[in-house]
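We begin with a single chain expressed as structure tokens, specifically the form predicted on its own.
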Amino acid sequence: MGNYVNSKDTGLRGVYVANTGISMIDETAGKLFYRGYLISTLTKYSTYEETAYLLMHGKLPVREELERFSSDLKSERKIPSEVLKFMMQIPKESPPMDVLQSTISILAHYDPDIYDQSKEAHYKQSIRIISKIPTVIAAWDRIRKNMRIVEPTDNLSHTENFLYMLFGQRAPANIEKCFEVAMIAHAEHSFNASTFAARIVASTNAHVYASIVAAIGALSGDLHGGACYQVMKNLKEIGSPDKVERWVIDKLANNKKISGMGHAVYKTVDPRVKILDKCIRLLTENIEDYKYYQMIKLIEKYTRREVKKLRGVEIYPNVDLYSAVLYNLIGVDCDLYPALFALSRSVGWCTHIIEQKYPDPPLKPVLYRPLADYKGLYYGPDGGKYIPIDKRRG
């Protein structure tokens, strides 16, 4: 456990805000650990449920608890058809993310054991928020798309079915194993913006839904899991490879930061990097010419480069920079990425909000309240004394 320190507009950087056992960046090595497994290792052997259910329990299952935690996803996989009528209300214009949000809200109307603040309750609400998410996304874009909203069917994995419900059919095998990858590589990743902001609701005592939805909302912007959106629009703004190194220089030039690259943590290349890396090269092994993997290298050598000349330190490509061209080459709209990422880092949203209500060992629960460091005049423009607004100067 780490010192807790004073930090003022410096984003809680360096500030231990609570204990946690779900999973730890390791800054210098480039290594995250899930339940003190490597990251590299759950994406080689695991699959999304068994990750998801080390998260949340603490432990590997053996195969009959697979087996049941499997069931009660698929189980919870379906939306009412009163929540599926209010999105089809939504204007079709509408940010995928906002849709979420908005929906998740909904859906809380219809948990059973919305008012119930035991831990089992907790956990259950987890599970409907965890198989429902992905119902929402595909529903969604369908909706948009004036195409027939496909059922979630209970024969296919949680990322099988996903896609199989985004797209209308199975997906090919090598999609398929690639996206799970990508979505154990997002299913959690410590204290970041937007798990912090559900720890935050949740420590006010809200329920899951509440703290779920304030996620979303964090997770929206484009400095978080908004910036895997960015690079796609970087991409296509750029045009093609020849293009890079000029739009790097004018970019870094004119102070403007460069999605994909630098992170809050990472002091070297994300781990995250090299395992969709992988899954890329996977995917393009069979084109000849897929611009977009030859234009991301070219970002990271040449942002690597322009840094190192312009402010003399070393920086390094993060995920977001090698999922936009990863979900490029799966077939998802780029404006859809966003949700994805919240489709995997569901499951380590819901770990964190139950650890924060309910900590081991127990503790006295504890509302976040930090403090700021207030710069305003003492009293006032016109010391404090209040001036009727027909004798105010403009």
Second form
There are 2 protein chains.
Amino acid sequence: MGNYVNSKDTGLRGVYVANTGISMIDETAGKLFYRGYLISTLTKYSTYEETAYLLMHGKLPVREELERFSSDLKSERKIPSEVLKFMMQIPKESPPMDVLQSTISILAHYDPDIYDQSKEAHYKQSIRIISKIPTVIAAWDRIRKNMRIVEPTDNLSHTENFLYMLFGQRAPANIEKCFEVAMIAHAEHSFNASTFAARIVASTNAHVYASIVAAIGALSGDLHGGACYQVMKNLKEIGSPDKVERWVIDKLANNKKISGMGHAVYKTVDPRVKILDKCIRLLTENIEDYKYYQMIKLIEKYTRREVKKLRGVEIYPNVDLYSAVLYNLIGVDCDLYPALFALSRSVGWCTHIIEQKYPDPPLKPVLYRPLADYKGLYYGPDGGKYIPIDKRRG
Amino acid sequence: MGNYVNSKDTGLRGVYVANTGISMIDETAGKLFYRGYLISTLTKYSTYEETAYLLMHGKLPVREELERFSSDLKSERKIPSEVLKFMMQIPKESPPMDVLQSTISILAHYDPDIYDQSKEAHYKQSIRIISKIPTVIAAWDRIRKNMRIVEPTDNLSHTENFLYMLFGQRAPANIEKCFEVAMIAHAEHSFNASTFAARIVASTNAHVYASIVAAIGALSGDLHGGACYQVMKNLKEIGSPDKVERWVIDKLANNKKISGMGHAVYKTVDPRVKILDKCIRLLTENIEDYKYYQMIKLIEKYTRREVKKLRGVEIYPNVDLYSAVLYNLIGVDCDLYPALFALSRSVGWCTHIIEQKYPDPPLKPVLYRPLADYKGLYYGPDGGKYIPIDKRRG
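Given the form predicted on its own above, produce the structure of the same protein in the form predicted together with another copy of the chain.
Full complex below, order starting with the chain above.
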């Protein structure tokens, strides 16, 4: 029998399941590093493309490498007309994450390298997916609103181009900047549920699309990528700052989770909070008058106070509490927030899929195959004997 | 820091990650139980529908329950015309598992209960998925061959109807019987990679379709559901029984895996082997003349001998070695074998998704969030300092 580390259903909390060289979370210090660089360093100095290169290739690029990488991304932005046609056929009320999952799965049918198991083909497929996800999201938001689809343009960066395709015009410079910062801050986060799902699928030797499609499914859940959407739904439900305290107390009394508070890994404030907080302040002239900002501060304050009182433990805000408010300021519909998360995280997923299939130093890739602790009877009802149907007890 | 059980990339082998009441593998005795019933009991006495009911509801049904369940499955066989239209648009050479992944993802857009988080809605969605997978597979095989799509019929059982839709006419009785046995034997197998992926996605609160789509992705890999397809490709590549010995020796000398041999969990012969072996014999008049059967027996013999010689360990055949030959006898194209696996396993996946979201006894469902052991430098190249691009070393 195996190691009995985890005989309860604890979701593998605190269990190391693999090695990685991609990112590190110092959960006590509240620090997040991509390839040895603090995310605060990257959000301050770097771009989304450069950060993507860093994640995928393990080092910051020289100018030529970055130009080549950015140009590769640009050249893959368009999606085949057959896929756009499909998107125009699906019901307009379909949730954006479901549409993203279907569409990325369909894009696999049009990738000429789908059978190629080489590392190079995996990079190519990854570039295509990272580049096409923004196009799919923007196209879907316009299709469902009966608006003209805006084609990608080569003149803009990865994140600028997304906002351009979404809004049909360039966003103001400070919004473009803050959106890029948010995308850098969400690009990678080690073995969260979506990345873990992608790695498990990749471990069977499935292709990049199949693995990304699994990750999108995981991200769609409201305990993961759906949490920032849930935060905004909560803010709208609460309505005003004076009602936050009562709402928090009621939620906790009913043993409900407060979206945006607490984290499976961090034992202190999520380092992305400070970065997004700064962006929100940058985009808001009179921060004291901005209702949603006041409300998340109060959610934080009262949840900390009440959780301390009820359970005697500290609880801290996480990235979703702040990204919800930032995305609202940027002007994105709230049911699209999880899709923005996917847009950013696609680079982390692809990097993990490649690491899973081509581990460095070259180890043999391993199929995930854990055990489950069976809690039933060895031999079932009636000693496992098959009782003919008409003699069974109801 | 967490429990350091697994500082190497071992794919969680031998690690218990959760509790389950659905199935049990006795890896030493080589026994597989669904809800406390040996699979040999179920393949002998039960039907696919009854086994599906047992898995999903934890007990064998009384007549009324079985009739209701079978009738619910029958009523959900058809797929919306919009989805068939989509299938007719995708490139004919797309791999069946990719098509299945896309199509199930698209079916989510047409499920009226997609937002419903109740346990009942999860059962409903599960029934729809289990019932529609055969329709999608059969339709795709006919679409890609430019043949008329055969609509499902209410007069046949779940597995009979699939063969009818696939072949355009009823299969002979012994083929129908053996196919049903194979589908019962593949219906559930605890925490393999596809089931695990489905549970991780479900643990985020994602819906049943999103989770099943992840499972299909995992099953598509040749280290998982793709293995039986790989076995048939190997048999065709080898060509004749007299070439098996050389082929096995060469493969092992090149450190390659022999598909159909060895298992991540069983420490003896996979119990499904005996069941499928019997089916193959039942469908073959002169078994001594049946080339592929002779070849898998020789693959088993020489792989055991050589692995023992090279590594000093025993290796045993697994289900894929035999299912490949059985599916060939049934007359299914070999690139469709993994899809047959999905057809059967869909019931196991759905049951695990429901168990994950509604654990019994009612525990709080837990999001999967393991840790990864970061092997890079805490502060990266240049101490994690951001060097301006033109000053970087190439």
